[in-house]
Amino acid sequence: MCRIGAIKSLDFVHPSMALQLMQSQQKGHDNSGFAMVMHDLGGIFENYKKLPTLSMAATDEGVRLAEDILHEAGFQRVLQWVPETNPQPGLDINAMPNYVFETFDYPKHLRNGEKKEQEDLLLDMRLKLREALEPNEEGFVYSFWPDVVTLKEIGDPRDIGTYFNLWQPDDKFTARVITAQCRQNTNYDIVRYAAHPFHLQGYTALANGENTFYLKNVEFQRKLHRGYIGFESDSQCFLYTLHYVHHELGWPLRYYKHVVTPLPFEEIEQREDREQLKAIRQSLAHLEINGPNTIIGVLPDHSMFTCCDAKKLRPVVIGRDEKTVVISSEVCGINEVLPERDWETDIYPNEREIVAIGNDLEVQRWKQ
């Protein structure tokens, strides 16, 4: 079983409180990988929240190979970040040579382009690069985006944790929002695209459990959308869910629970919006997921999000200080990064429900 975890707060925290959090639950993993993606960011990223930072792992030649397509495409770095690593003997961690966290200025031509313009050009750029990278496995080219930041890898979360030295909080790599999860996928082949968490255009998402109508949304997702590829785990079709709901048809958020886990037609027939909610079941059915799983998202905006199988089959809680808030599959996460908040004000969302946290940290409960 994976562990998930995501923290949203006013100021910026370290990601060694990500690890602290999914440490707690590590009787609920198997120690496989660690993987996190960071919004809103702070430290030495600050400064350049509207530029794209590209996060990938990569060979010397991948490196190469990336930097040659960014270049001839017209992106000038701005920004470069190497972490210092910790190669201790006897750490659990399948490293690769390079871990690349780069800040590039767009094209001259597009950088008072349209938002829309630029939105396609990163997505297009990522795609390219991951192309150029995969067949020889040269890299693994996990987001390009503005204010957003992807770590993956295969091993011990705390061994990685140990290799990226992120277990001692430092002012350099923070930011408002992470989410993490502990465990690579053991479904399909073991690989660091596989890992959760997932970015596509400022989307994040992240699942605990499994889609048994996996197959099901594969074949209807790779129609929708070009950035809706590999399928190296069925959480990723959580993702591309959310990113059709929301950025491309523009449907309030709330919308995301009716589509993944509809209403039976009984419950719908009782409803104002009947008409509405029967036309989501007969369009996008293929996009309804099944079986147990807990789904944490984030939307371009930094808000956050989680919500339920029909059957709530997986856990997760949600708890809160005044700055912070946490979601974790168990309790026992939370109790470790807030251990003096009020905890009779925890959360557990029920099976028809989303519960939204703002960028104000007011939390919102949407009745199915």
The other form holds:
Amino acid sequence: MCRIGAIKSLDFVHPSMALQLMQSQQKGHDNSGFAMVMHDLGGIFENYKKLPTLSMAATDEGVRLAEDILHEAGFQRVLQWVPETNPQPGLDINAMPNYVFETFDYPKHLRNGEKKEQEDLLLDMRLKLREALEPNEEGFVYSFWPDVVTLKEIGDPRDIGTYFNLWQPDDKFTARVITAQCRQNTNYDIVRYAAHPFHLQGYTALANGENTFYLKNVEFQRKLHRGYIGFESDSQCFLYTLHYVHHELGWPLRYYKHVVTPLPFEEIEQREDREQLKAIRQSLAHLEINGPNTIIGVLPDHSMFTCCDAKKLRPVVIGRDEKTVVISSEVCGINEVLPERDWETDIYPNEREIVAIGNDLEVQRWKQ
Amino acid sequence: METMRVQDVTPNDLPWKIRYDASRCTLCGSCVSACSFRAIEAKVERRRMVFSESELPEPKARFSAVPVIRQVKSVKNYCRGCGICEKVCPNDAIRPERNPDTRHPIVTRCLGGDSIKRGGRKNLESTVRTLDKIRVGRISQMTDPSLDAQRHTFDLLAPFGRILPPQKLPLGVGPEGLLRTEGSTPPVRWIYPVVIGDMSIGALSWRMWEAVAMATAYLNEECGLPVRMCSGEGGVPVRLLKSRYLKYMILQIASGHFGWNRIAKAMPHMIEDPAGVLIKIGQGAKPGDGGLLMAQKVAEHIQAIRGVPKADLLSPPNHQGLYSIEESVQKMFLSFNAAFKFRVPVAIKVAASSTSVSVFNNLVRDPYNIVGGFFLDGIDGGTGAAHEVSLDHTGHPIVSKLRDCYLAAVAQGRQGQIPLWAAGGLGKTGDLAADAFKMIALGANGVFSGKLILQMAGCVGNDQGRCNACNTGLCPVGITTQEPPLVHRLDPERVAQNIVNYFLAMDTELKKLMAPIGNSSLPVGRSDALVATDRAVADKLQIQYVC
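I have the form predicted on its own already, so could you send the form predicted together with the partner chain?
And the full complex, kicking off with our chain again.
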């Protein structure tokens, strides 16, 4: 079973906080991996917020292939950061030879181009890289997006932390938003791409739960957008639906909840907006989830949200102090990282709400 | 001795033999009067008894005339095996017995020079049904708990009407960050996923049709199940057209257009819109054939509703003036949509065929978004009257065809846009919930059923050749006849009660199937919930094979 966590702070925080958040919940997951996506970056990436950063784990050949493809497309590298690793004997980590975090400038013709054109190109490049590196497992391309980095690896989260020196806070590798999850194992295989959080065009999602409408979701999403690929995990569907509803259809976030856990028809009929809700339920019936789950999502503007399944079969809790909001599957994780907070203000979202956290850390609860 | 005539019809040529026990018979005559087919008659037999009254054999003979019940030796008035004689006999003295050595299919054709006609379903013995090789094999446990069928709420509803692709929804964001409608969408009704199939007033007796309508109204108004009933081709009583119960009726139009004169005339007086319009192109039981109502069933009230004389009523095999799928979209759909000012969904019913996917593809790609449902009817469907050769040998099984259509929609990302409704032998074993659920998991939005409704009412016919005499107008239980004495055998209130109870039972059973897979709304297309115990079935339907 997955445990998920997310931190949103006014200050830049180091991934060690995410490791601590997840460590106390270790009995709930299987310690098979660690994955995190960081948004709104600080440290060495702070001055490059507008430029895309490639997050990738690869062999030497994989790195060469990827760089060739990017250079051929006109991207120019402006920053490279290779995390210092600490390969002690006995660590439980299935490491790749290279972990690449490289920031690029856009090809010349797009440097002052339309945002949409840039966004499309970044997605196409990531898909192209993934396709090129996939056949011989030369590498895994997790994200290629401005102000976002992703790290995923197979092994014990503690040891992964040790390997990447993530237990020691520093001010080089920080972000205002960090989402993390500690399970690499899918129900079937151990696949690097299957670990959430997943990222697509500024959207990040991670989930604790099961998607019983996985097949329906997959069959529908495959035809909706070229970026909806992989499906190594049923949680990927949550990201794609978020991207589709918010980015492609342009609907406000609160309608995401109406899509994934629609109200029963009886309740819809009682509402003033029944016409819209019925239209949504009809046309997006194949994006319903209908299983136990908690979703945490991050939007391109770095705001964050969480919501649960409609039967409230999966827990989640939100704790906060003046500078930080933490979302966690289990409250023990929050107790670890925000021990001094007023726990009476903790929020246990109900089955019919979205809890959204703005960039000023204002917490809003939208009833479905 | 007279030369034996082998060509004479005798009971052992017929599909059923009457077993009669003279020693138990009280000669009350109930069986003879109850047999609507006149397949038994009272006769007098000459009996010879040899006896001896002395100590040594001194045989004497005594002759007597004994009244008995005998089977009629005729291919016209032959026993259908309906068993009404057995039902009415106070002493269990008579019953029909299946004759495995029947020569009926040959003898009837030889004597009549005409094709055999009957009602019912395909009667050819087949192997285990496809649906019975499929099980709901994905059980939620542990991390994804099952639901509680008694405690959780379930949304057992299916769409009837054209559903727009999400990117075409006329929704815009208003000033308060809420979606608002900025255009119109096709009408969609969310109804119970089991529609009462199209059986006309004409094919059914007025009592039967009324009982079904009554059950439908009761299910809606008292039980909260939004069940819809399809009128069949043949019109609707004017009283119903003008009543508020019209909203539970799906009006059917088929190639004969029977009854539509009255419907059109009643339009200004309608106080409710009908639930939908179903354009019948074909029927699974007799694809390529039109409707057939034999003259003997065209009673006075049928003549009135349909506006016809007492004659065989044949709906042509095709809709005149409709030569292409495009035309069917543009002409028929547009006109019927327009007739109710685009407030009523219009769907199409076709017989399953090797070409169904092409037809479906054309409809699903139609740019006008007005085809509101694809009702697909398979070979095991029932009919009131058809040529036996059509019933038994033409048509296409429903299960794989429904799946093909769903997967065709998936391949285009258009699943759900034209709701798929499937029929054709569903509920044949008496368990409609299981069949419906499996079809839904294979991609149907809902199912429809006709024959089973008759069986709920008391129809004694089955798929092993029992009764199947709906075409004769002599239905022994008053369901498919217009003969007043036969019709009066049927108690419409008990029929309605049976139908209501069956639906209530089925509703519970559907929930008992949804709960273990952990779903509270219908798992349309969730084929991962199914497993097949037959490799070929698993491969064809793209579900998991298990053994």
